[in-house]
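A lone chain, given as structure tokens: the form predicted alone.
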Amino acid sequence: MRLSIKMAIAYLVLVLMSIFWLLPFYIALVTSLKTHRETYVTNVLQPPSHIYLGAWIEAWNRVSRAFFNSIVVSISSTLLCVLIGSLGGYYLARFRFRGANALFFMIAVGAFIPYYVLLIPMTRLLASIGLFGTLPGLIIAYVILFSPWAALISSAFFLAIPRDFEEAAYVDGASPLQAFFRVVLPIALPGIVSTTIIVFMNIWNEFLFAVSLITDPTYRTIQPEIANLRGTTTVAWNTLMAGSLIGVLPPTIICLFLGRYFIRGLLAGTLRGAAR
């Protein structure tokens, strides 16, 4: 009986937390389905008197180009970050050499330094190579910015994998690179998926570099474009909320389809590390 009461309290707390967490999403959704006038004369929690899709159509027409720009930039940057970061993380986790600790410290500093400190040096770097204001330049900036994160996160998963698998591959004549791609990488796949999701989320939601390194509206990404959905004299809340919901669609879809692999990857590294 006492256990049932505790379970009921736990479920009640979880339900209340879920409602509290979903409340902003509900407000954004109902606001996006209201007319411009209705957003100002009704309560934010009140559903629309009738479904109005004009705000969604206007928002999509204004952010569609930026949406696909973000798709290209985020996927390209994420793949490069995960490739470079996983190779670097594997090297840090498996190979011991003189200065390894210093190198690990430098990568950690690069990962945790406030990234707005790097804005001016990154601007000068891209301008010097003629890529300032272009999507390839923004991709390079994100690769430089988030590869240390990918290396640190992936190295934790590689440390949890026993060396016996690689030693068996070496006995069969595999090189370290072959052992990585054919043996270690498939085992660490949940961890790589977790790293990919974290890096993609950060790149997709990044605002400062996107608004500072891209000056041509043709190459603008989704986050600065959503900020531009505000009206000139009054805030068009319905259009702004519709654009915001469009902007969260890719991360939401990724979490829905890959969320279980993300949790599995996080738990795998923790449990294996604890078991050892």
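What you see is a predicted model, and the numbers here were worked out from it, not measured in a lab. Definition used throughout: the rigid core is the maximal C-alpha set that superposes within 1.5 Å between two forms. Numbering follows the first chain given and starts at 1. First, how it differs from the form predicted together with the partner chain.
- With the core held fixed, the Cα of residue 212 is displaced between these two forms by less than 2 Å.
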Second form
Amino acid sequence: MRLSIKMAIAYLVLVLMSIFWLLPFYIALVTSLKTHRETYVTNVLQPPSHIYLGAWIEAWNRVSRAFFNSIVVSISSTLLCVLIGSLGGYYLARFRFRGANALFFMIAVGAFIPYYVLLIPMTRLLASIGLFGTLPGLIIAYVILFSPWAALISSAFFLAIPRDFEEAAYVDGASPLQAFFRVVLPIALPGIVSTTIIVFMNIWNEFLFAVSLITDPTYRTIQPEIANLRGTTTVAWNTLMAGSLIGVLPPTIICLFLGRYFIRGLLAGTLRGAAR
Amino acid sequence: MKLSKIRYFLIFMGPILTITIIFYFMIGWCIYISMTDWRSARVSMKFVGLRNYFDVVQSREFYVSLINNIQWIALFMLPTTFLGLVIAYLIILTGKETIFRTIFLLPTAISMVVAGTLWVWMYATNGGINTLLRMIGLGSLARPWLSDPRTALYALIFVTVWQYLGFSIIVFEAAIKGIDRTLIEAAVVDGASGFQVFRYVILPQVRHGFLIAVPLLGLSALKVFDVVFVATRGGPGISTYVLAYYMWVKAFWWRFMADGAAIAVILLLLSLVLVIPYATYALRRWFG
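Previous: the form predicted alone; requested now: the form predicted together with the partner chain:
Let us now look at the entire complex, which starts with that chain.
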């Protein structure tokens, strides 16, 4: 009996907290399905009297270009970061060389400091190679910012893999590159998926560089576009909420369906040691 | 043999090494820019020493931003770590880990821009929070949270608690799961209540969780920018200014690039207080 009361309290706290934690999403959803008039005259918690998709259509027209820009930027820079990061992360996890500790330390410090410190020089760097204000410029910026992250996170996963497989490959005469691509990567695939997810989410959600390095609205990515919607006084709440929900679609889908990998990636990103 | 070793070192480490070098070169570059007279749309690299730092530090915006960042760190870190630990414990207790974890992680997965936007609507005069307060008979507390300078900062701090709680939960969940089960079982056999188990067995054993959560959450609070940008633009007045936002306003609004760079360097130095011990600790766990 005592035990079940304890459980009841645990459930009560968790369910109440969960409802409150989901409330902003719920309100955003119902608001996005109301007409402009209805958002003003009805209670925010109340579901719409009928499903109205006008706000979603308007929001999509306003943010679709930015959404595709973000897809291009996020996918290409994520792939580059993960390639660069996992090559380095593997070497850091497996081979002892002079300066390995110092290098690990430098990369870790680079991954944790406020990356804002790179912003102003980045405008100069990109301007000097003629890529300021372009999507390739933004991709370069993200590769510089997030490759150290990718190296650290993937390294945590490589550390957790037993050496036996590679050693067998070496005995069979494989080169380190062959061993890496044919033996290690397939075994480390779940870890690589986690790394990819974390880097992708960071880049998709990144705002400061996106808003500062792109000035032409044609090349704007999704986060600045949502901030712009929010700053435009003529945009109604229903459109703004629909636009926000469109903007969180990729990370939300990942969180719901690949949550396990997301969590493992988050934990590996804390550098608590080899990722289990 | 020696040659091929160098070759493979370059293939594996070359790209990340190059990027790390560029990364640190750019930090140095930022420090240099912070000591120039680049204070307009036209790039100028004349060296002026620490003048920009004196100007920045003496401004009222800097003072308000610094105080706000300090408040942000304290008022964000404490509830987020504490709630994270308690909820992680409750989640493990119920055994319904997947569902609850997913719910609390959703805000962690979305961008701070969207989080800010959703909460602007939550905090609006007829938004979610005020509606809820009226529903439970606390209508007198209802207010325009973000346009009242007394509540705006704390309202924004709460948005970050909402966002990072999921992260804190999974850190503590992992820490609790790392505890030897037999310790908990022994305590239960000895007749300890749920609270006693939590207080005397779990709390002392999750030290590692605190060592991760506290510095990383502190850093997040120091870096906070997006939510201020979308929700209040630093207002009302300058009441919700934070260092990162002040940097952006100086550099990209007023085009005082050198001043912006100086603020960025100050932000970097402040962060090193947390980053260096943390990286050292991580390094020890990594290779030790």
